[in-house]
Each structure stands twice: as structure tokens, then as C-alpha cells.
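The chain below stands alone and is given in C-alpha cells; this is the form predicted alone.
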Amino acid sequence: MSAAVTAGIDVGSSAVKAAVVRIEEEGGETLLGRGLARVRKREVAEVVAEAFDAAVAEAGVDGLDYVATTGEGEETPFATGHFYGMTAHARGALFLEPRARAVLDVGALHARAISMDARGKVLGYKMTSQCASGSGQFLENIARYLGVAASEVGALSIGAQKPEAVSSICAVLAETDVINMVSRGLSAADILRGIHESMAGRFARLLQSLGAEGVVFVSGGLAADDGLAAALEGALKAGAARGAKPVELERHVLSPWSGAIGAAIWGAFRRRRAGMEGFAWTAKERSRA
């Protein structure tokens, strides 16, 4: 069979992400086209349009052999095939960091550790429960209820001179010490210090309760906050000094699309192991978005 091009649709709680992915017949893999889409009150078959057109536009194609979905995105009626989460970002993280043996999915109600062979087949995983304090909408809420822009908040957290860590694992307690916090006068940037580094502690008891070494790749949208990084990077060495397995964290502009980029990766395989033929989606099907 010839080359495949491929689109691959992560759809989450707050955003969906889209790929598309051109693979060669040898093996070879070339990310085309891109898009996000916030959710924010908005029909996710909407917002799914809005990411998918974005992708397919920058890719410049008119026509893809296989469509993709992971997360929530099983009930898009356009997609030729679903692919389980951990499977997607396993895959997509060895795309963008071919050294990665371990992910951690930071997403908007919960984190996961993965751990995958170098093909990308998972072997083990980690989950924190949705309740939790250690999610991206936790610390959006956080943010806003601060006034600190989501664009802010990584600069103001490695700026903290004392930071005050948040030990509560309850997202509604957590909430409830922030507050006490802001009424005894401490500064937004030590507050979003200490919830890093409550984060930062838990993600790392994640990782060393699934036995990750070497290099892990972090994924998901909170992948670019280099606050939570930097307190990640502190929890680790810390591990790291009192026995645990060391471990190399490595992020990527792409990251928030690594499910994406995974499950357009995993499309290939399916249509090529299934000697399927002919384009599964065209131009002309977009309005079924």
C-alpha cells in the first residue's frame, strides 16, 4: 500500500485537538496540519469542526484515508475508527520524543502515567481520581479566582519567593485553602507556587509507582506551564535523591496534541493491517462535521 494521510481528533473536557499525519509505507511520519478548539460551553460536535477544519486546512489535502478518534470523541460520525487514550499518547509521545519510555498526561480533570515499549504499546499505567486537586481545571479555576491569566501563571510561579503548598487532595477543599490563603495576605504567586508543588509531588508519586525511568515525555495542556515543570523537576531530583529511579522530563511546543498525533499514527496501522482502500473522508463530507 502507498503512503497514508491520516487525521487523528483528541476530544477532552475543555479542548479538542486535531492532526494531520502523512505516514510513508516504510515507516516514515510527517505531522501536516494542526488545530484547537476550546470547548467553553460550546456543542462538542461544533468544536470538533472547528478543530478538524483548522488541521485539514493547514494540511492542504482533500482527502484522508483514515480518521481517528481518542478521548471523548467516539460518537463523531465522520471518524472511521476510535483508539483508547493511553494507547493515542503513547504512540504520539514517541512521535515527538523517540527516547520516551514513560508519559505523563497532565489533562483538565485528571493526570496518568504510561509506560509504553519503543513501539509504543502500553504496559502499565497510573491514574489520579477525577476528584482530585492535580488537574488542569483545578488550576484554571485557581487561576481565575486569583486574576491571573493562564499566560501568566507558569512566570508568576517560578517568581515566588515562599511558597505555601496545598496538601488537601479534594478539589473543593483545595479551593477552600486558597482562599484562607489570599485572606492572610499571600501573594498570587506563592499561592500558584505551592499548588505546583502539590501537584508537582503527586505526579511524581505517580511516576514512581509505575516504576518510570529514563526519559518521560509530559503531554497534555498543561505540558507548557513551566511552573508545574519546574516544580515537577524539583519533585523528581528529590526522588531521585531519596532512592527513586531517576527520570528526564522532556515537553514539546506539540504536546497538547500528542493524543491526536497518536491516534492518526494508530489509524495508519489499523487501515494498513486491515488492507483497506480509498479515501474514508473528503472535502466535500466537511458540512458532516
The other form holds:
Amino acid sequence: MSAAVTAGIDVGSSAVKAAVVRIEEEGGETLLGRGLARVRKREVAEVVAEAFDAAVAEAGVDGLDYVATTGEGEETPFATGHFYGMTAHARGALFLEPRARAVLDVGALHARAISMDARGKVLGYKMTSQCASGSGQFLENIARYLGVAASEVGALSIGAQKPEAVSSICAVLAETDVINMVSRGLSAADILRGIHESMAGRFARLLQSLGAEGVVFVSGGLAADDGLAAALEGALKAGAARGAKPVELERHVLSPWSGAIGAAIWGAFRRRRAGMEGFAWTAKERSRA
Amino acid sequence: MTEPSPRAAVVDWAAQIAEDLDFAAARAHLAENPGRKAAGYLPVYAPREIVRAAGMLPVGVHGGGDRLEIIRGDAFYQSYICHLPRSVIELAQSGRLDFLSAVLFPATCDVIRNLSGTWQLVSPEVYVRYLDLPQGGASELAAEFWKEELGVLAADLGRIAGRAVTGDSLREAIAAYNAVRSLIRELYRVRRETPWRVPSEELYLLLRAGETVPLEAFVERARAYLAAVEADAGRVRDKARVVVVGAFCEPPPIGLIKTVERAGCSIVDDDFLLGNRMIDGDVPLDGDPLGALARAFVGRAVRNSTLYEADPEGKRRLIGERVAAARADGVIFASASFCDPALLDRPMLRAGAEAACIPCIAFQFAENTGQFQQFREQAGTFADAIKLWGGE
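Mind sharing the form predicted in complex with the partner chain? What's above is the form predicted alone.
What follows is the whole complex; the chain from before opens it.
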């Protein structure tokens, strides 16, 4: 079977990420294009189309051998197949950081730690509970409340002088904590750092309970948050000092696309494994679906 | 406003009927046919041919699903009893089943048997019959016993309906249900061969509706559905092919069926509404129709957890046989919580599946389960494991 060009679409609750990947017959992968579209109360189908079209346009291809979805993308009408989020993030992480043997996927609604082998096969996972305090959406809400742009959150947090702890369990209580902090005159930087440290503590415990060691790749939208990364480094160091297995955190500028990239690569794998020749799918056909 | 496609029209029709807890379609049919009566039946298998031959409308009573608040039903059952009888009692006590002149309770399990007694207490004016299905294999003695039971049922229903069951009326009913069975076999065949064209949710709704309306209405809609499916090649989806086992009595919520398929599985065989397919093949139309119906059940009932199987290895082999017939990749054991027949069989079935290296997962549901995230995770990771690592 010849080289394949496949697409992955990661439908998240706040953004849809799409990637187009070329997979050579002998197994090498190249990212050809990517797209990202924010949901912002729009119809998901519209957002999916926007991200997908952007990725296909950047890739400069007019046909795809497999369109794979992940996340909440099960009902995408022009998809060939769907992969569970953890499966896709594990493979995407390997593409972006081949040494990774665990992934910390931090998205808008939840976080999960995933362990995997060298092929990207998921070996185990731990997730945050239903509470949203460990999520990107919670952080975004707080930033909005503080009048801080999402892009400023990381730098502000790193520059904090006297961070104060917030409730690490319940988003509602954490929000109450933040309101109290604001009324007490704490700076936005200290508040954000407190939240980052609270989230980082939870994520570090997730990784430790999973038994993660070696290189841990951070995927998902919050991977781009430098403040969270710094807090997480600190939490993991503190954990190691208490006897937890040492881990090395790695991020990538393409971390938010990890799921989409992983889905695309698995799509090519399935095409080859199942002998699915003739699955070509063009953007023109997609628009008719 | 655009007209729905022929396929969407059938699915909409089926959904409306299947989800209607007031059985408006059955009631409307009775109102349009003064003097006609209806007989309800509980899962899994009831000889609907006898009901039809008596001129009555057979109506499947499959519980209230996730759309019925249980107020009175819980008073009749301990917490370790499945959900179906609670919602059936609730349906009855709320007057939703007051159009039934008879109710048949097959020997599915102790709970269904005892429900027949409870029904006699709460609705003494309704004819109740416990169907003591023969167990123990295809013996002439079993066929004779079942024929006698069917004879009693035919006489009783004939009396209630005011129209005696005759050889001719029974032959007509058997022929009619042979046509239904044939159509359902065809629907299952098309789904098995091209599962992306027949979502299991649609198939389930169609069959469920078919147990509430006159047979002719079901046949008409099922044929229209098949024609629409045949006319649309659909878009091939890359999913794991699974057999769902264990949901033969208390039906899973529609959301659960959708969740399993959305998560990356194609259901290519199942035991939902199993009574429709309990008799494998056609019932012969020549000779004594009552005897033919009895022998068809005794000799050709599909093996399932409500029937005794003398050979202990038979249960262990069953899953392998079903998976091979469906060309499936794996099995999902999905049973109602506290379903004794399914859960008692599960260890044997699962051991057989694992011995044959068939991937499987198991979960439990109730007809009113409303949260599907855990099923989504299980089915999604199961599908990925099959698609990416199956055979390792």
C-alpha cells in the first residue's frame, strides 16, 4: 500500500483542531497542515468545517485517504473512523516527542494522565473527577473575571510574588476563593499563580498515581500556558523530593494539535491494517456531506 | 418545510410509536376496529400467531424505558430486582395498559413469572396467562406439551376475542409472521453486511414499533425502510464489529445503543427484542398448524439465556458461534442490572469467549439509565483496542 495522506479532527469543547498528515509507506510522518477554530457558541459542524478546511488548505491536498475524528467528533458526517481521545493523544504525543511514555492531556473540561508504550498503545490512564477546577475552562473563566487576556495568564503567573492557595477540589469553592482574594486586594498575578499551583498539584498527583516516569508530554490547549508548566515543574520536583518517580516534562508548540495529529496517524494505520484502499475523500465531497 | 426522506419518515414513525408510553397507535387501531381486542405480552417470547389467529392485536410490553417516573412500581419490588417489572406495574397502575384484554407472561425468569401473579392481584379483570415454555431440548414430549399449552391459550383467547382460533386462521397468522420473520432476518442481514447503512438505533426502533402496531403496518414500513437502505450505499465507516449479548429482556435505553455505535463500534448482531427472532426460520404451513408452531419453538428456538441447555459446553461455545456467524471482532456483554438469566450465564459465555480469544467487555444498565459516559469510554477504548491491536 502506498503513502497515505490522512486528516485528524479533534473536537474539543472550546476549540476544534484539525491536522493533515502524510504517512510514508515505510512509516515516517510529516505534518502537512493544521487548523484551529474556536467554538464560541457556534454550531459544532460549522466549527469542524472551518478547522478542517484550514488544515486541508494549508496542506495543499485535494484528497484524503482517511478522515479520523477524536474527542467529541463522533458524528462528523464525512469522517471515516473515530478514535477515543486517549488513543489519539498518545499517538500524537509520540509524533511530537518520540521519547514520551506518558501524556498529560489538559483540555477545556478535564485533564487526564495516560501511560503508553513505544508504539503509542495506551497502557493505563487516570482522569480528574467531574469537577471542573482542574480544567482550562475554569482558568479561562477566572481570567475573564480578573480582566486578563488568556495570552497574558502565563506570564503574569510566572511573575507572581506572593501566590495564595485556592481550593483544589471544587470549582465553585475555588471561584469563591478568588472572589475573596480580589476583595482582599490580591494581585491578578498572585491569584493566577495560586490557581496554577492548585491545578499543578492535582496533575502531579494524577501522574504519580499512574506511576508515570521518564518523559511526560503535555498535550491539549493548556500545554501552551507557561505559568501552568512552571507550576507543574515545581509540583513534580516537590513530589520527587517526597519519593515519587522523577519525570521530565516536554511541551511542543503543536501540543494543542496532539489529538488531531494522533487521530490522523491512526487513520493511516487503520487504512493499512484493514486494507482500506479506495477510501479517498475529497474536500468537495466533504462539502456535500 | 422539506419533506423527510422515505427512510427518515419510517424512522420518525417508529420513534414516535416506540417512545409512546400511552400506546396511542394500538389504541387508535382498536378504536378504528370496534370489537377488536388486544393482548399484551412480556419479553422474551410469546406466540403472537395465536393472538393474531384469535383476531386480537398483539402488543409487546417492554417497560417504560427512561421516560417513566416510577411512583407505584417500586412498592412491589425489592431493590435487588431488575427495573422492567417496576415500570410495567407503573404502566398498568397508571392506566396506560387498560386497553389490554389479556396479558401473557412467558417463562423468561422468576420475576416475569411472579409478575403474572402480581398482575392478577392488581388487575383481576384482565386475562393473565403464564406461558410455561418447554425447556430441555427438542423432544417429542416437549412438543406435545407445548402444543397442549398453545391449545389452551388459543381456546382462552378465542373466548375473550369472541372469535375461535381455527386451523385456517392459525395458518394465516403463521404465514403472516413468517413474512415478518423473513423481513427481520433481511434487516439483520443488511446490517450485518453493511452496518453503516443500518444504524442499530433505527433497527431497534423499527422492531420496537412493530410490536405495538398491526403486523401489516410494520411490514409496510419495514419494506419501505429496506428499500430506502438499498437505494443508499451510504458512507463506509471504519468501526469495530461487535455482538451485543444479554439485553434480551429489559431493553437498553436508546441512548446506550447510540453511545456504543457512536463510540466506534458497529453492532452486527444483538439479542434486543429477541422474541422477534426466537424461531429460526419459517414455521411450516402444511399439516397441523398448532403442532407446527409448537415444534418450531421446541426444535428451532435460538439458544439464549432463557432456555435450558443440557450440555455445559454448549454455552461456552455459543459466543464463538455467534461471533463467527456475524463476522464480528468482539463481544459486548450488556445486561440489565439484576437480570438473573443474563448474569448467571455471563461467566460461562465470557469464559467461552476468552477461551476462543474473542475480545470482550461487560457492563450493566437499567432501562432508565440516563448517563452514558462510562459506556462511551468502555466502548470507545474497546473499539480502539480491536481496531489497532486486535489479534495481538
